[in-house]
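This document starts with one chain, in the form predicted on its own, laid out as structure tokens.
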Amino acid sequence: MRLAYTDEGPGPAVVLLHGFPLGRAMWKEQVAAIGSMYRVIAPDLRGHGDSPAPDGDYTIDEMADDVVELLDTLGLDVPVVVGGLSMGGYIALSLAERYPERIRALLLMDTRAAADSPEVAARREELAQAVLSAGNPSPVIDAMIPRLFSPWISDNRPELVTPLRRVMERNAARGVVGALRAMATRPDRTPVLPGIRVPTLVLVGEEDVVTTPVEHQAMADAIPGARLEVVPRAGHLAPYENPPVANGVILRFLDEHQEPPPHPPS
């Protein structure tokens, strides 16, 4: 599937993965902070923004091929740094389990590697009868906005929330249902964690309630040499709430970890 991206700055490819029901205009702050320095891909996933929204059921493993398939078009068959928010960090993990070869740094930001419980699976079905009966993506923007953001910006800076629940309500219904039925059937990917062999950065608001610090730590602990950041006055979406702090905790990791150069020709 094509996917609508964004592809700006020099250096390095770093792809960033949006979480849900979002899309790429969330990577704004990283596009202009960490573009100045490396080359930012950051697409639409499919049934989100300008990409295609097939009908129809989609998996976390379609949307991960989704992503090879820009990769390829884009000639990147050199490894990538890949990072993801939320369903982003889901794909990112598959991409980590199915494509290792193509990943070179992983950055895995308010997420989790376990499989939804049946009790949260259940709710996510219950959100895409209620999308296909609106017939809009309402349902799922009014349940969800309240718990992304801390109560920090939600007290000092919500003029932030708007743009957000603008860039949800572009979204097509049926591109919402086939994501949330795609997270609610994802595998549990606890077990690859350990197995992951490529610098990793876990990133968290410090209150998230979604996917929690402990959850993170967890993950961090579960990786051989990854590195925990929490960042502060941040929820569920840090990279967009903490921008300045966010930045600079992912420019000092790639900096740390860059593509090392290519050697002479003998």
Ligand code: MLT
The other form holds:
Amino acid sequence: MRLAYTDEGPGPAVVLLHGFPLGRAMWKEQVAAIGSMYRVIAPDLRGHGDSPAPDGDYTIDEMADDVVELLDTLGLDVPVVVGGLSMGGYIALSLAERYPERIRALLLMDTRAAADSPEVAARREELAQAVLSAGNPSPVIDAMIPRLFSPWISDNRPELVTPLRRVMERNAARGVVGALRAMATRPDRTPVLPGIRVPTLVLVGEEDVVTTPVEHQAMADAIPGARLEVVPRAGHLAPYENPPVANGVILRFLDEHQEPPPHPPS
Ligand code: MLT
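Coords for the form predicted in complex with D-malate (MLT), given the form predicted on its own:
What follows is the entire complex, opening with the chain shown before.
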């Protein structure tokens, strides 16, 4: 599938995969800051934004295959940095398991490795039915918005909420349903974590109630050499809610794990 994408900046590629039911617009501040030093590639994932939203159910692995197809289209056969937030993190872990040779470093942000519990999967199907009945994504948006942002953002920066609601509203009902079912059927990737052999940054908003700091600590503990960073004044969308801190952490990680130059300076 041909994904719509943003491709900006010089240097080594950093691929950023957005959360559900968002789009590449959520990475605006990262494209600006990280894109001044690195080549930021941010697709709209299948079913979201300007990318196709085919009928039928999707899988996280199919969504990961779309990303590999994009890398191939861009001629990026060298390993790249892959960062995913929440659903984007599920896709990043699918890539880490199935295409480890394509990844140079990993950023796992506000996400988890475990599969859905039966209760969560059933709740997603209820939401999918509600979206199909409504013919638009509003049932999901109304359910999610109150859980995405930290209370600090809701109280002090409410202007950050509306643009993301607009991003969500643009998504087609069938794309949102496809992605809900993809998340509900994804496998448990906890067993993948100890086998990750690339530098990994695990980043979470201090007040993330969807994927909590405690879960991120466990994920970081399971990945050899991984580092955990907790972003203050942020919930489930840490890079969007607190870009100065999140970008600083990400840039420091990227700088530390720059590929060595092919020939040492003489
Ligand atoms: C996301 O932000 O991508 C979603 O919260 C993921 C999920 O519902 O599991």
